[in-house]
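Shown next as structure tokens: one chain only, the form predicted on its own.
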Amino acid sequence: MPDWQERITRETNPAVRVEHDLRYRLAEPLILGARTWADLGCGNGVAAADVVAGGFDGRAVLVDVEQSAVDAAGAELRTGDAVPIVADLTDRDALARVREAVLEGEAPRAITCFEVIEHLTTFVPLVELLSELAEAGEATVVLSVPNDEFWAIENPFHQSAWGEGSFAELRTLLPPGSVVARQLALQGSAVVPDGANGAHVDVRVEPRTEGAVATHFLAAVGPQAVELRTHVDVAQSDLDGQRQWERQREADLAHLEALHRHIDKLQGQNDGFRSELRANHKEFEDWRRYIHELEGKLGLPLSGT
């Protein structure tokens, strides 16, 4: 049973959190080096706040379709010059407001647009705006889309599905010279002696090796796009929490299967009741005709009329 979580919180599964956080780590030098930063689809602002960590003193344009998300992101970031905008990024008038808010800020400008495009009923107006700003040198843009094609599971919150082919088509809408990156899933383990402090480790990744399937595709365009570097982050697994989640999932599935079996049984009984009712109805109609015939012969009024 997929656990769809489109709004990241501090209670989100660590594996999902680190995947989400890493995209902001990728854009960190662009964000911290900007005087104006726009986060499109800012959500609750959890990952962005961890990257900024109080170190961004420029203009932060926070855009989301829900007021509650924009408010939460503003509270998380705690930056002095926050510009909250509630906007439908498929609407050209709303996009014009976003454009104006970005260009009113000083250069250099950075725009992050992570896991937004797949939620839009039409993404062309947004991509056109981002391409325009990047090609004119007004802003550096970093965006991402998920690799839905690999998982082959339909996400009920996504308006479009993405894969290698569709991402290649998206790149044709971007200005020349876009920098492309692929986000990869990692597996590992650690050995920690008792009494040892936490440690940071180096991880070697081979993005183009056989079997290196991307979980997400990313593209950067604009004057500082070439500054992007490889980033790796891992999260310690909560095995107890994972086991509890898996057992709860198994219990939920078992309950649903039992419920379906019960419904099928009731349906079968219902079909039997219907057949019996139809047979009884036919027998009743036969008796009714017979009684009416007798009543007619005896000159009596017909019963049941």
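Superpose the two forms; the largest set of C-alphas matching within 1.5 Å is the rigid core. Everything quoted here is computed from the prediction, not taken from an experiment. Positions refer to the first chain, counted from 1. Compared with the form predicted in complex with its partner chain:
- Taking the rigid core as fixed, one finds a CA shift for D57 smaller than 2 Å between the two forms.
- If you fit the rigid core between the two forms, you'll see the Cα of E66 move by less than 2 angstroms.
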Second form
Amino acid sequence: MPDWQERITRETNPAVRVEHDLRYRLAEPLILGARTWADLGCGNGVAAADVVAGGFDGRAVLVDVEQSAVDAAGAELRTGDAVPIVADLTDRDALARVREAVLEGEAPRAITCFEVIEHLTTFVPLVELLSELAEAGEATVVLSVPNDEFWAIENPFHQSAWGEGSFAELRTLLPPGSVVARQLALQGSAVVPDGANGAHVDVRVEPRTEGAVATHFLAAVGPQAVELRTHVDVAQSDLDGQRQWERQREADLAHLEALHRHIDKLQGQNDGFRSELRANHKEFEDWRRYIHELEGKLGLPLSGT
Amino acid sequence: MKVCFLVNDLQLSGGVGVVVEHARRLAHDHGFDTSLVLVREWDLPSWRYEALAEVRVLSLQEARAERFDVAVATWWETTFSLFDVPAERYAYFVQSLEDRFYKHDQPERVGAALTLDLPVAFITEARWIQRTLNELRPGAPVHLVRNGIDKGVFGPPQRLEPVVDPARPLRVLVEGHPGVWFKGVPAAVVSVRAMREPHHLTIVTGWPEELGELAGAADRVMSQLTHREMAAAYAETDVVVKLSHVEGMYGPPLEGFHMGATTVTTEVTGHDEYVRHGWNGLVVDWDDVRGTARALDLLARDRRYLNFLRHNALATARGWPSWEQAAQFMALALLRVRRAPAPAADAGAAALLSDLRGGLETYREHLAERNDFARQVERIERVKRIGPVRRVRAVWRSPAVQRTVGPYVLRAAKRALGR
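Shown: the form predicted on its own; wanted: the form predicted in complex with its partner chain:
Let us now look at the entire complex, which starts with that chain.
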């Protein structure tokens, strides 16, 4: 079933939300330890809010290509000093504004850039800027890209294909000292006896990367890149919500497919009408020519001219 | 950003094609001032790339009069001219370990290997080359930029048409220069010929005259194809057979993947960039004609397996980067090379001298061996110049003797030598 969304929203597939939340949790020590934090491609701020809402009192530079997204992120995050910037991250002038806004804030600085690069028609200026800031020690950057290559996913919102190979390319272009990480998928289950509702449980997990397929690849560059640690997040599945989400998607998809079929049918009818019209037009032309010939022979003025 | 790529020529070849594509994309997509510098003078008409309109083509003399941000060597011989071109930084785009193109006793082998010790930044197209360069030159910057695929030409179909008709012969395609020893074209053709199951063989080569008797094994031979014609040929193909001995990051199986063909290939360097045995292709041993033929027979018989491999090959192709993406990485690599400090002049000096010493040792051994052979030949020649021997040899060479007693003498001599 297709699951293409450009933004994380409250309605996003819960499993995808857990993945996205975890990336912010990974960056949490960097964000909360920073005086300036920039979230590039902040979207609606939903995932970041789950981690840092109300807890960050520094300067938050929230960057997205849409004003509504930036406004929503500002409201979700409830930071003291929010600097909303609407910017196309492929545009060098826009990036210069972002750079300026980041550097105007006090150090230490953290920049998060999750699931953004693959959406850009060109990632050259952005990667260049992030590398430059990290290499100069101005900011610590954490970024992520998806592993579309593994699933051969052709996401209509993704402008470039990412996976093991592309990430290997990116790694060689990042400044020395970069730390890379792989995000892995986990599965689990819980048994809860009656009366033990809400009991706190510590889950022991030893995620292994050898031979494991990553869902996403992450890299941290800059002065505090080494602070990247293993993080695991387990969220209880809301099966009811999940079912509703999936059924809604299926119903929407079926509805859209029916609409497409209907449009195709109308298109077919339209083509039929056009062809009939063309045939009629040709017939009328023949009649007109014939009548004009007759009128010519009778010496009458030509009608319809 | 002003960049130049040094090339030997602009004749049609995979390696030059990659360089031209990068040059064009850097100019068109990223606004780079890009030039191709021909380090040799050529009388032959160059391959006409559509791309060259946006890229300046300079002679070495013209390039010497300019100053570039980065000058990039693209083939080992072009490094000879690299430092003649004024530039802020120097880089070397390594598309293969080119010493392997030459046999052990060819001097070019040492020369090509030595160029990897130059104090430059490296850019390469395959992870195995990246790993090797990291081992050969610890500390030297090595950037990975994989080759893209022109998705406009090799556009993967939305749906793969499964091959279900058991009576339809397996459609096999062999591509390459039959005269280049490491391309393995004769072995591929011989392997297809050794198949037991019905098959249809297409050979695509720019040098059909060098196929010789191999052409007889083909159902059709195609030559001088445009990229679009090549894509159409792959689209009619079930399996691309590629039995190379040396490759950097070969394109034909990947182009085949894009058009819905799987591959049977040797475990040549670079194959692991995208080929997985039993997943999207089959990996066979070198010089194993029978094994390769049996792998092809399996695909001819088991259409379900063939379709499984083709299906996964197509999925692999969908995840492969386009040229637009590849050029973005190249742009980033060049910007990084420009921003980073230039490697110290003595970087690689120790490796250079060590390789030079190794090369001299090899050369000395070859020379000693040759001198030994020469001495033996001289002794034989001296014997041959002795009067009676000379006369006997003259008689032996006469047609009458060759026709009559010649064969008996040869047989007796062989028996006496125990052969």
